[in-house]
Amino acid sequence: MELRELKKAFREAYQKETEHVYFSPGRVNLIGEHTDYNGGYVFPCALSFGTYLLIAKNDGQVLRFRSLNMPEVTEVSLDRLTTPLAKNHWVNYPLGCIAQFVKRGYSLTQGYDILIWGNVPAGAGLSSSAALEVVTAYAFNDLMQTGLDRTELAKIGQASEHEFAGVNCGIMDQFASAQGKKDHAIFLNCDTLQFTLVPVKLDGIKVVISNTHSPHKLDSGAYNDRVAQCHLALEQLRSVRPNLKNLAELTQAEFDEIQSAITDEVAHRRARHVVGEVQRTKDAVEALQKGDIVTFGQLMNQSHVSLRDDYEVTGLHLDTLAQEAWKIDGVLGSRMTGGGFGGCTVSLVRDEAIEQFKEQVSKAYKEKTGITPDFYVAQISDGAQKIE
């Protein structure tokens, strides 16, 4: 949808003109999955599609929220900004961000009318929720002139997800949406939030995202279960390493030495994935910086196998997409991306193999699942911004 169409929709919804327009992107994670809430490394990049927020002042002491995907207008009084709405209400995502400003001591005394539209496929694991959170945080940081930096805005989005949406997510999604840079991926230490912008130079190769159309639902409990299982593993390891801060601190050799302290079999497998995935992410970034895309792709494949076998977050749909991709000569690597339980895979595909990839993977996937997948050739773009 073009900007003029969005402005027209705002005018029809609120009988007034838009005053400001903001945008924040979705993201795809190239490697480093389920490591963020374990203090490890991730390697996401911002995408060209995301969430738009149009806004104008109103005369009341209320915030009015409307999404072009939802029929109703939701009103929230300015004296109830820190109270979540009903569980699973989409307005909890932006409202939770505004609540974080209030909790930090910034008072909102002006009412606003807000229109949201996004073109991140919902439930695809490309962070439509983080894009909504970050665009809200970015907009109100600008409107209220609070002067918070992009890292702080990412933290606000994460806090919103924890407190208002009930998902114990890590920081990666919001960080990528806030800090993304065109043609770069973000090598982020999720413990310290130190990061490096790494150029993504893929000569004759494209990043292709494949959508299972089997939506993932992080708030279904499975994601929070994985977080709890990692916490259990960490607690048991502390019986022999009392000062261990998080699982990602351990090298593979260190983990091998003390892993017997984890007596819970499921927690052991979760921890084994985390430790291995952190090392794979470091190795993959080093390979990319050296121009060794073949090694990068192999590490992507290994990541998927670990997420399938040790972390158990893939399932039929994601496994089918990845495994069918591995059969094609022009595919260097393919893996699930995001929280899992549905969503998308990300693949590195040589230009000359993209059409074969789409045709062959689509055919095999539909035969196994009855669903036709969608494919997006990713454009790596900038993070949150004010459009006008």
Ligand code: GLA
Contents of the next structure:
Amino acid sequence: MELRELKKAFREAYQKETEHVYFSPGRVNLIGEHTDYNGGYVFPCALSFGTYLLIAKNDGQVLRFRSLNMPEVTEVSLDRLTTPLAKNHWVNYPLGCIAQFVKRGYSLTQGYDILIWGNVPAGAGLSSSAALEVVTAYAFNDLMQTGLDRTELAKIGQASEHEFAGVNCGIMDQFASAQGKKDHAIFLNCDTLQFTLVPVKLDGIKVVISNTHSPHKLDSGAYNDRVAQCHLALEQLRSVRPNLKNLAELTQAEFDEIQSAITDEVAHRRARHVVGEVQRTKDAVEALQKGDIVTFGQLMNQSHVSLRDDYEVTGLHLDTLAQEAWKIDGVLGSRMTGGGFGGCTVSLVRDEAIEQFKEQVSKAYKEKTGITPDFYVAQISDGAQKIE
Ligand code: GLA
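Coords for the form predicted together with the ligand, given the form predicted alone:
What follows is the entire complex, opening with the chain shown before.
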């Protein structure tokens, strides 16, 4: 939808003109999955699709929220900003961010009317919720002149997810949405939050996102279970390494030496994935910096296998997309991206193989699952911004 149309929708919803427009993107993670809440490395990039927020002051002591994707107006009084709405209400995502400003001692005394529109494919695991959180945090940081930096805004988004949506997520999605840069991926240490922007210049190769359109999503229960299993592994490892801060700190050799301290079989496999995935992420970034895309692709494939076998967050839909992609000559690598189960895969595909890739993967996937997948050539774009 064009900006002009969004403004028209704002006018129709609130009988007034838009005062400001903000945008924040979704993300795709190239490698480094389920490492963020273990203090590990991730390597995501921001996409060209995301969430728009249009806003204007009102004269009431209220915030009014309306989404074009879900068109009813929700009104929240300014003295109730820190109270979540009913479970699963979409307004909890933006409200949870505004609550964080209040909790940090900034008081909001001005009411606003807000219109939200997003073009991140729904349920695709490309972080539409992080885009909504970060666009809200970015907008209110600007409007309230709180002067927080982008990393703080990402933390606000993550806290909203924890406190208002009940998902104990890591920082990756919000960080990518806040800090993304055109044609770069973010090599982020999720323990220290230090990061490097690495150019993704791939001559004759595209980043292709394939959408399973699968009804199975990694729900908050299955996600929080993985977080808990990693904590259990960490606790058990502390019986032999009391100062261990997080799983990602261990090299493969260190893990091999003390792994028998993890007595829970499931927790053991989860930890093995995390340790291997952190090493793969570091190796992949090094390979990319050397221009060695072949190695990068192989590491992506290994990442998928580990997420399938040890972390158990793939399933028929994601496995079929990845494994069918591996059969094609011009595919350098393919893996699930994001939380898992449903959602998307990310693949590196040579330009001349893209049509064959779409055809062949689509046909095999449809035969196995009855669903037609979708493909998007990713445009790696900038993070949160004020449009006007
Ligand atoms: C979801 C979470 C992220 C991250 C990924 C898995 O997208 O929101 O914090 O844990 O899953 O890497």
